[in-house]
Each structure stands twice: as C-alpha cells, then as structure tokens.
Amino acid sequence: MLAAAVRDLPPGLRTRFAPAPTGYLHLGHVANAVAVWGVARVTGGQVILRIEDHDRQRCRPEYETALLDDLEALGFEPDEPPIGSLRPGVPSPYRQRDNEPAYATALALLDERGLVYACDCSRSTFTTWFARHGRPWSGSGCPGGCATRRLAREESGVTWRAALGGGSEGWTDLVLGLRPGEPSAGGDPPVRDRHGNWTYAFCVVVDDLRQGIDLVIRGEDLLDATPAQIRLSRLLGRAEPPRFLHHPLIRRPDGRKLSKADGATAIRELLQAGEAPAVLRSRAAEAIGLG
C-alpha cells in the first residue's frame, strides 16, 4: 500500500513521529512509527521526533522517559533531534511544553485579524444543543454564540477558539485520494482549553509550520481533523499545506482502536516478556496492511 502511495513523492521531505507522553507506547504507536520511518527511508526523507505534551494535566515525565527508551529499544532513531537531547530536564524546541513563545506568537497573528474569541460553552452545552435539535452542532461558531458576546479572555474556565470561517478544504490523501471537508464541521476549534493548555489542533499546526514538516503520516482516526488544520495553517501564513497520508489503525476485535486509556498492552511489557523488536515491528506492520 505505502510503496504505491509514495512512489512519486519528491526526495527530502520532512515527516514526524509525535507521541504524547500520557501513557506507555502500544502496538498502534509502533505501527505508525513503522509507516513514518518506512516512508522516510524509501523516499530519502527525514523523521523529526516531537514530544506533544501540551496537556499538562495528563502528560508525565516518566511516560516521556519510557517512550524514548522504547523507541531506542525498537531501533527507531530520528534524524533530529538526538533522543538523548530529549531526556527530561533538558529544554528542547522539539518538546511542546518548552515552546510557549511559539504558540503565543501564532495566537497573536490570528488575534491581529480578529479571529480569536473566548467561549464558555462546555461539552454539556453541545450535548444540550444536540438534544434540542436532533443533530450535533455543525459549522462555524459555537452553540452559545460566543464569537459575538465578547467574553473576557482573562476569565477563568473559558476556552479560546479560532474562527476559521465557512466553506470547505480539499486535499488529496496519498492513500485515500481526494478528500473534501469542512474546517469547522464541529464548530470553531479550540486553540487554548479552559485549563490553560494549548490544544492539539493548534500546536500541531504551529509545530509543523515552524519545523518545516511537509509530509504528515498518521492514523485514519485523525482524518476529520485535516480540513481545520489546512485552514489554520493558511491563516498562519503557510502557502501550501503539507501532504497527508492516513493509514489504517490496529483495532480490537470489537472494532475499537487500541488506546492507552483502555489499557492497551504496553510495548515495554512485551519487550520485557521477551518479544524481539523485529517481531513487534513486523506484527505492527502486518496489522495495518504493511506486512
């Protein structure tokens, strides 16, 4: 599948492997790593390792240490940065919590255009709207009309959202082909949550832009996030979005994807039980059709 999908890619593209240290790596992460490193090596590209620890409540230093150990044990060495430079306690441009100024600068660019607003809608607000209308909220804005209410951003418990506008964004996925989608299908995306964390939707776009990522390889569970990321990257000044490749997920027998939250078996446990790194890489590749 991947060989055909990337056959015509130009050499020298930069892609990334970007785990979040909210738990231990499982086989699904290995499958993504196999795809990322495999495409990079076939096309003469580079792999950037990024620690996506924007969620300060859920991320833990011990999980970061473990994922770095597991990557080394499995033989996944990034082109940049050296894994040793990411050891806890050493600030790095490749770790999100160390790069607050980059996100603040990007927010200021959106703010200058009047695209950022405070929102006090909670999950229950969206749930209530669904109950009243028989369908989820869809389109720009939010159920509470917060874009026009001019709430103070300094208030505690408010989310900051980016007004991405209407219309659609289309791209040609390297595996799935032409894919159109609405950038605000579920409302304007949050850029900073009510706990003061920069969000995944915002950080990933800022990081891909500042790190020169021009090929994004990830699981198909993030397919629906792509239109918003393309629109947001354009609003931040990116002329051309990165190429995207969404691969299948490893799923449980009931169809659910593997998840840290659901207790998917950690790679470190499999390694400690005597599983060979090559066997784990092969098993992960076969599970998503790369074997």
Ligand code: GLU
Given for the second form:
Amino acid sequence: MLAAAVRDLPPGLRTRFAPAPTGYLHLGHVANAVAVWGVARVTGGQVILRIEDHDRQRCRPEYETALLDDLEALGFEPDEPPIGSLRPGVPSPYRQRDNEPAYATALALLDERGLVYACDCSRSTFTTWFARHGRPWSGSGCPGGCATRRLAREESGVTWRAALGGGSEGWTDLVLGLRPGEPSAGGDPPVRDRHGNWTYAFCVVVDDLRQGIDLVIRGEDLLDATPAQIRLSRLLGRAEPPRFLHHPLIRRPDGRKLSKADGATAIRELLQAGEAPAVLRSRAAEAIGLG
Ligand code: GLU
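One more: the block was the form predicted on its own; return the form predicted together with the ligand.
Next comes the full complex, and the chain you just saw is listed first.
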C-alpha cells in the first residue's frame, strides 16, 4: 500500500513522529513509526521527532523518558534531534513545553487579524444544544456563538478559539485520494484550553510550519482534523500545506482503536516480556496492512 502511495514523492521531504507523553507507547505508535520511518527511508526523506507535551495536566516526564527508551530499543533513530538531546533537563526546540514563544508569536499573528476570541461554552452548552436540536452540535464557530460576544480573554476558565471562516480545504491524501474538507465542520478549533494550555490543534500547525514539515504521516483518526489544520496553516502564512498520508489504525477486536490505556500492548511491557524489537515492528506493520 505505502510503496505505491509514495512512489512519486520527491526526495528530501521532512516528516515527523510526534507522540504525546500521556502514557506508554503502544503498538499503534509503533505502526505509525514504521510508516513514518519506512516512507522517509524509501523516499530519501528525514524524520523529525517532536514531543507533543502541550497538555501540562496529562503529560508526565516519566512517560517522555519511557517513550525515548522505547524508540531507542526499537531502533527508531530520528534524523533530528539526536534522542539524547531530549533527555530531561535540557530545553529543546523539539519539545512543545519549551517553546512558549513560538506559540505566542503565532497567536499574535492571528490576533493582528482579529481571529482569536474567548469562548465560555462548557460541556453543558453542548448537551443543551443537543437536547434542543436532537443532534450533536456541529458547524462553524461554537454552540454559544461566542465569536460575537466579545468575552474577556483574561477571564479564567475560558477557551480561546481561532475563527477559521467558511469555504473548503480539500486535499489529496497519499493513501485515500481526494478528500473534501470543511475546516469549520467541527467548530472553530481551540488555540488555548480553559486550563491555559496551548492545544494540540494549534501547536501541531505551528510546529509543522516552523520545523519545515512537508509530509504528515499519521493514523486516520485524525482525518477530520485535517481541513482545520490546513486552514489554520494558511492563516499563519503557510503558502502550501504539507502533503498528508493517513494510514489505517490498529483496531481492538471490538473495533475500537488502541489507546494508551490498553496495557497489554504497551511496548515497554512487551519488550520486558522478551519480545524482540523486530517482531514488534513487523507485528505492528502487519496490523495496518504494511506487512
Ligand atoms: N500528538 C499527536 C498524537 O499522538 C500527533 C498527531 C499528529 O500526528 O498530528 O496523536
């Protein structure tokens, strides 16, 4: 599947592996790593490792250390940065927690255009909307119409959202082909959450831009997030969005996707139980049809 999908890619593309240290790496991560490193190897591209620890409540240094250990044990060495440079104690441009100014600068760009607003919608705003309309809320903005309410951004507990506007942001996925894309189908993405964390939706776009990532390889659970990411990247001044390749996910027997809570597939446990790295890599690859 992948060989045909990436046959015509130019050499020298920059792709990335971008785990969030909110738990231990599992087989799903290994499947993604096999795809990322595999495509980079056959196309002469580069792999950038990025620690996506934007969420200060959920990320833990011990998970970060464990994920670096697991990547080393499995033989996934990035082209940038050397894994050793991400060991605790040294700030790194490849770790989101250490790059506050990059997000503040991107926020200022959106602010100059009046695109950031405070939103006080809570879970109950969404459930009330559901009860009233008989379907979950979707569409542009947010259910409370906060874009026009001019709430104070300094207020505690408010989310900051970026107004993406309407229109379409379709793309040609390297595996799935032409995909239609409504950037605001899921509402305006949060830039900063109500706890004061920069969000995944925002950081991933800022980082793909500042790190020169031009090939995004990830699981298809993020398909729906792609149009908003393309639009946000344009609003931040990116002329050409990256290429996207979305691959299948490893599913549990009940069809749900694997999560870090599925301890049985935690890589560190499998390695400790004596599984060989090469066997884990090929088991993960086979599970998403790359075997
Ligand atoms: N940190 C994200 C995750 O672990 C990466 C998503 C992406 O590749 O855009 O799901």
